[in-house]
Structures are given as C-alpha cells and as structure tokens.
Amino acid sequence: MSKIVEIAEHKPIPLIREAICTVRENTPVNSQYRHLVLDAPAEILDCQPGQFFHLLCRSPSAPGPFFRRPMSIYGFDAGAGTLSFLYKVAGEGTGVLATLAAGDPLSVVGPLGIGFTIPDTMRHPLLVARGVGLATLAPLALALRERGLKATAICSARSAEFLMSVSLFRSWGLEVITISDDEGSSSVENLREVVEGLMTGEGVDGVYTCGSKRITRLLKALCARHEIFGEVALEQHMACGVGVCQACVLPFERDGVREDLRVCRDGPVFNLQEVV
C-alpha cells in the first residue's frame, strides 16, 4: 500500500508528493551501477524527462538515517505502475540503496524540478551523455521516439563496460555513436569533430546533454557558433531537493545578468547558454 503525503508551498507550483513505494528489483548492471525498479502509485508517475526524485537512503538491514539522494528518472510507466533509476554505488547512501531487496519499502519524493523542452520545430535532436548521465537522457530518448523524431545519441564512458543504455537507445530507433577513454575516442577534440560533423552534415537542430562539465562547455560553444537550441541537465549535491536549503545553488547568466539559481527548483534542466 502506498502512502501519499502532499506538501504545498506558497508559490503556485505543483504539489510535492512523498510516496512509499515497493522495490520490485534492484540488480547490478555492471561493477559500479545498479538498476532499481519500484512499484509506484499513479499519483507520482505524471513525470517529465529530466525530472528527478529524492530517495530516502534507508534499509531494514542498514544504519541511518542518511540525507535523501537526488536521482534522475531512468524510466516511468503509469500503465505498469513502475518507476526506475540507474544509479552508481559511490558512498554510504547509495551503498544503503544497494542493499534493498524485492519487497522492501522505499520512500521517494517527487517528481521534482523542471524537465527538458522539446520545441515543436525540432526535427533532428542530438543527445550527448557520459556515465550516469546516460540514465537522465533515457526518458527523453523515448519521448523523442514517440514524437517520431530522428535522433542521434553519443554515449561516452571510461570503458565499454560502462556504456549504458546503448541497446535501449538503439531499440528505440536512435542512431548511437559510442566513445570511450580506453579506446582513445572520448577526447574533447574528437568529440568536437563528431558533433560538428553532425551539425553541418546531418542537420542537427537541438542538443541535450548531461554528465560531464567538459562536454557541457564544448556543446555550449558549438551551439552558440551554429545557433542551435541546447539544454543541459545538471547534477549537484542537494539536501532538501525542493528549493528550501539553498545547498544546490550555482551561478547562471540570463540576458546578460548573473543570477544564483537552485538546481533542484529552477532546474535541473537549463538552457546551455545560461550555464557559467
């Protein structure tokens, strides 16, 4: 049974919901990443690609409590009643998540934040992600397929072992280009050549990215040069996830004015040209 707690703020924003979900599976993808699938109530499955949930890192067999961890949505299916995340086991909190077994309860808050924009005029979007950023772009890739758009994905990782979502993207009809450190193909110089080739040759008219600051800097410059729309989903440490604690504030530039914005509430998706 799922428990829904609604938290209303003074500003006219959608209600923030906490739900007690049930773990369906929590399985390894490779030596560092795991795939967590939850049975979730319909009330929290009205999601947008690029949004995230705040997961309570607590297990019946582990100490705690820990701060919640922000996790970008890897998949959601209102019809099946499922919500999924692809996460890296990097510390104590995610280590506790990794101990969850089928049938265990898990508290999640969300969906939170502002998701990706898909302009009506877009015809050929490009997705570029590295590491766990590939999880963030998965719901977007599905949304692009459902709109019948031709899309290309560049997937980057340290090695072939960590190139996740490649088969998933291909099953959705995306053209996938893989680059990795161990093959020597993931350098900024090589990526610039690949991206510019797509922009000038394939007619790419939109760019989405997540997971790497150096890739973000490169794509910001290329989108500005070619006058192409671009968005980035940023990753940042958070405490509350709802805009109260100010722990995730970063500088941005909008209309020539420097602003400090909250990644959790004003993002996590931002226009590429606003990122400082």
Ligand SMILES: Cc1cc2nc3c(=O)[nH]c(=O)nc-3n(C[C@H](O)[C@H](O)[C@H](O)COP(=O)(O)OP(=O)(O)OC[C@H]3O[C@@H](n4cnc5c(N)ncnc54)[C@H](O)[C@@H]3O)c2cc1C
Given for the second form:
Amino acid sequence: MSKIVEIAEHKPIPLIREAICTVRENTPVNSQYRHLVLDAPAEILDCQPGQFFHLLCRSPSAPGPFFRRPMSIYGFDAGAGTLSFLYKVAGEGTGVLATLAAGDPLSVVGPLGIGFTIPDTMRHPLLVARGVGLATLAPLALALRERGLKATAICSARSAEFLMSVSLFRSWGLEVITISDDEGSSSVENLREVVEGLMTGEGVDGVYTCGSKRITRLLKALCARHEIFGEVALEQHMACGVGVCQACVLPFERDGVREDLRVCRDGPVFNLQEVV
Ligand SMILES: Cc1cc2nc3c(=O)[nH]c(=O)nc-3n(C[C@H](O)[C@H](O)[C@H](O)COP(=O)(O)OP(=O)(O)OC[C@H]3O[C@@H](n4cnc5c(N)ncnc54)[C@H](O)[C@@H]3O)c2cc1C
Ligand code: FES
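Could you output the structure for the form predicted in complex with this ligand, given that the previous block was the form predicted on its own?
What follows is the whole complex; the chain from before opens it.
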C-alpha cells in the first residue's frame, strides 16, 4: 500500500510580492557604501526591522547576474512611499546597483524573512553593529525609539569613515559608542569589557547584533552568562531568497537539537543561543 507523506510548511506561507520601484536617489555615503532610495508602492511597505528585499541587479547593457541580491531594509515609510537601502559595492550585482540613476526602474521582491522581536519586558536594549550591520539595525533603532525605550548602540568599523548611521542613531535618542580598528578599540577584549559594563552597570537586558561573526560569538557567550535575550541578523549567500532552493541553509541548535534552517525563510534573524 502506498503511503502519503505530508511535506507541510511549519509556518503559513506569506504572500511574496514583486514590485517595480523607481529610483529616487542613489548617492555615495563614503568610498564603499551608497544610499539607495526608491519610490515604492504601499503594498510592499508593511515591513519589520530585520527583514530584507531581494533586488534584481540586471545591467541594461550586459546579461548581468541571474540571481537577485539580498539587501536589508535600511528605511521604509509607507506615508512617503519610500524604501531605502545602505549597500556596499562588493561585486557584480551591487556594482550594477551603483549605476542606477534617478528615474530608473528596479525590481524588488519582499519584504522577506523574519525580523527582530522586541520583548514587552525589555527595558534597555543594546545594538552592536559592524559593517553592513549598521544598515540592518537602523530600522530596529527607530522602532525602539518609537516604543520609548532607552537604547544604546555600539557601532564598529574599520575606520571612522565607515561608521555610518551614527548621527542617525543619535538623532533618534540612542546613546552611541563608536569603536574602530584604526583606534585599536574594536578588539574582542575591549568590546567584552564595554558590553559587560553595560550589562552589569547600565541594566542592558536585550542584545541585537549584525555584521560580524566574532562579535556574534562574543555576544552569544555574554548573553548566556548574564541570561539576557539576544538576536542576530545573519548574512548568507542566497539564490531564491524565499525558502525553496535550500542554498542558504546553515546548522543551528534549538533546545539542544541540531537543525538545518534556511537563513532566508527561517531568519535572517535568529536567537543568539541557536547560532552554531
Ligand atoms: C539578509 C541579507 C541582508 C543583507 N543586507 C545587506 C545590506 O543592507 N547592505 C549590504 O551592503 N549588503 C547586504 N548584504 C550582503 C549583500 O547581499 C552582498 O554584498 C551582495 O549580494 C553581493 O553581491 P555582488 O554581486 O555585488 O557581489 P558578488 O560578486 O556576488 O560577491 C562579492 C563579495 O561579496 C560576498 N557576498 C556575496 N553575497 C553575499 C551575501 N549574501 N552575504 C554576504 N556576503 C556575500 C562574496 O563572498 C564576495 O566576497 C545582505 C545579505 C543578506 C543575506
Ligand atoms: S535562498 Fe533559497 S532557500 Fe534560502
């Protein structure tokens, strides 16, 4: 007798939308990063901090990359009809993005993935961001301000030139601590001291991070030691971006059991203690 095995998604499949947006501006922020602002329809602007869009980076003159490129939401405003990204020109796809001018069309799919959670009991969250993590944590910083929470951000970069989002975070009322490789202040030892000081002396009771594996490892250990809630937004190479192809699978540990999860669909935000 044949047997039917049900291959059911454990979560309802969300509606996946593609929109052709129009570039409003695409300006350099420093020698590596650019700020892309799109005019976008309201239907795709019901976003959660930590979610991402999948951008079609096709060059008009060449075949261009076939796969879309994932990009965290840097800002979204349903009232103004805008969606923005802060991106590093890293290779072919982002190189094509850098050539976009005001008025050009851009196909985006999203919002995708699971964003950050903000526990009701949390009183003093800490954001620790490096590199592109400074983009990913920006909408979360705004959401924390809108909840009236006291928040602190540690922004880390190679040098002062790449410390983006600092003035934005400060304008939203966050206490900002900057550390950089140039100043010699971004070492794991120094960061451990700063973060433990905030946990024990300032009542930090929640941690969010993105952009660095060594910072993730450190925060996972500190959150475990101080029994503090923590989440990380992961970056991983992706193909489909919507949970079908399995290209983005990584190992995790949930309740002591090893599980392979898709960063695009089960994340990109995960509990720090689940990250292996
Ligand atoms: C959920 C998510 C959110 C992201 N948000 C941002 C963001 O806000 N700003 C930003 O600048 N970048 C972000 N990234 C990384 C961005 O997707 C890659 O830099 C981009 O896909 C590179 O494409 P490319 O064709 O220009 O480079 P490629 O030619 O494909 O690669 C150039 C270099 O970038 C690395 N790379 C390629 N894809 C990824 C990837 N998915 N993750 C990490 N490294 C990659 C390659 O290993 C290589 O070293 C995000 C990635 C993910 C998964
Ligand atoms: S990229 Fe296809 S399943 Fe995640």
